[in-house]
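Below you'll find only one chain, the form predicted alone, shown as structure tokens.
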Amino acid sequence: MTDALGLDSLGLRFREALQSMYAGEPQIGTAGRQHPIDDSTRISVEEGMTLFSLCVANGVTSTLEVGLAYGFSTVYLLAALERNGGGTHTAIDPLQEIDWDGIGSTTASRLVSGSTVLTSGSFVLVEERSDPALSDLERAGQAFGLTFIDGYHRFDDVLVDFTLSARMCPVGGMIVLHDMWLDSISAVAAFIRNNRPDFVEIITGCDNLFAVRRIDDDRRDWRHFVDFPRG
């Protein structure tokens, strides 16, 4: 199959998973039926291409997901760790069997199945809200390279999100915010700029993601407060 997309630097896998799933085919999900999706809760091709990027670059072998849904961005992370020679890729989404037939969980075990790099604990799902499963992964120990917020899109419950991920993000680590052409989220990036010194904006070159570094632990007085207007 050519490929059309941009999508070359994919595994084989990768890329025909991509290829069919762009095509609006489709998809296998719970119990090995086939689904059919709808365009409006994808990543575009420049987005994923980013985030499978970001990781490369940076040797990322431990990602998060916040919103699993078709899977389409997990398809990337998934790439990019055998890029990297293997590692962990775990996702949060309570509604994977209600809203999304188990399409991006049963999409992204198989794919790992069919790698010589990726071992069966290469990929986790949580199906929990996510304030209680990142609490959870936190007291468990967890730290992650990368982490991919695009969970529920209010401004509380990004922030939320972000604020809790990112006691797990060590130096060095990532965080991307999805959809920055929402009002919720651009208030939330703003808010990064001005209250986060503890991190440090990524210019991507990819306008609806919003990318952060951790660069420091989190040293602010208790009564810090910058304010944050937007645009």
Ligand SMILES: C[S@@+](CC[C@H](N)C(=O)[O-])C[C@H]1O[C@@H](n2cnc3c(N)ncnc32)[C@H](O)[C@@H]1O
Given for the second form:
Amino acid sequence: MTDALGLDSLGLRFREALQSMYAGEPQIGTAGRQHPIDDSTRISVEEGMTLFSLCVANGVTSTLEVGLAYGFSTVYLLAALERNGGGTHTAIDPLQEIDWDGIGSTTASRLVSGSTVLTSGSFVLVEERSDPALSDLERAGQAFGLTFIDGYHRFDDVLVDFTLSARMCPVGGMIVLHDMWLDSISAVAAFIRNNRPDFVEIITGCDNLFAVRRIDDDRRDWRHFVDFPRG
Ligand SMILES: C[S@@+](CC[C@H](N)C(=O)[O-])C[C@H]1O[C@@H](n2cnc3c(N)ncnc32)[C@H](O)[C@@H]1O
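Since we've got the form predicted alone here, give me the form predicted together with the ligand too.
Shown next: the complete complex, the earlier chain at its head.
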């Protein structure tokens, strides 16, 4: 049966999880308890399907996200990893338990354990602020084919998230920012367009996302700075 939301290309379990979440049904969190969810903390189906398609089209097997919450974006990214034959998704969120009752991580763990392709190591939660967490991941030698940044949305926090994530983005890898409707995020995008020649923009057709692909090493010298009018 055709899915009214447009989730047809996802595997059945991922589709069913998202249908329940978008319908606003209570979700299971820590200790198996059901919790109501609000409808303001989510990515849209269009945004989620764009993340899914970018991962599938590029054969990505290692994904990272800043900001888990109820786990909408996580479900799309896990669906892509399953489609690609397996991989690992790492989610950073210091408030997963405190603000979100563990719903995002519970959903991800359930989807991973019910998969014949994904394994128990396919979902990793880092319950810490993104700046130390990203530094630790870099120190551990991690690399990610796609990073989705949807955490604390202030300009300086997101620029730090991008800068640290870029160090773990190999040539060919992608970084996607959410919420281009915010001045803070469009300012980070303007900075990247003007100051990071090692990245090129990917046109996704999704106005609320800013996606870039790494095409080179960071070769800027220590004096480098280009002003970045936002237009
Ligand atoms: C808009 S929500 C993420 C929504 C999620 N991507 C989705 O599609 O369902 C933002 C998340 O960022 C988390 N967050 C806030 N401060 C953070 C920080 N310093 N580092 C990482 N995550 C943070 C919040 O706890 C919240 O879960």
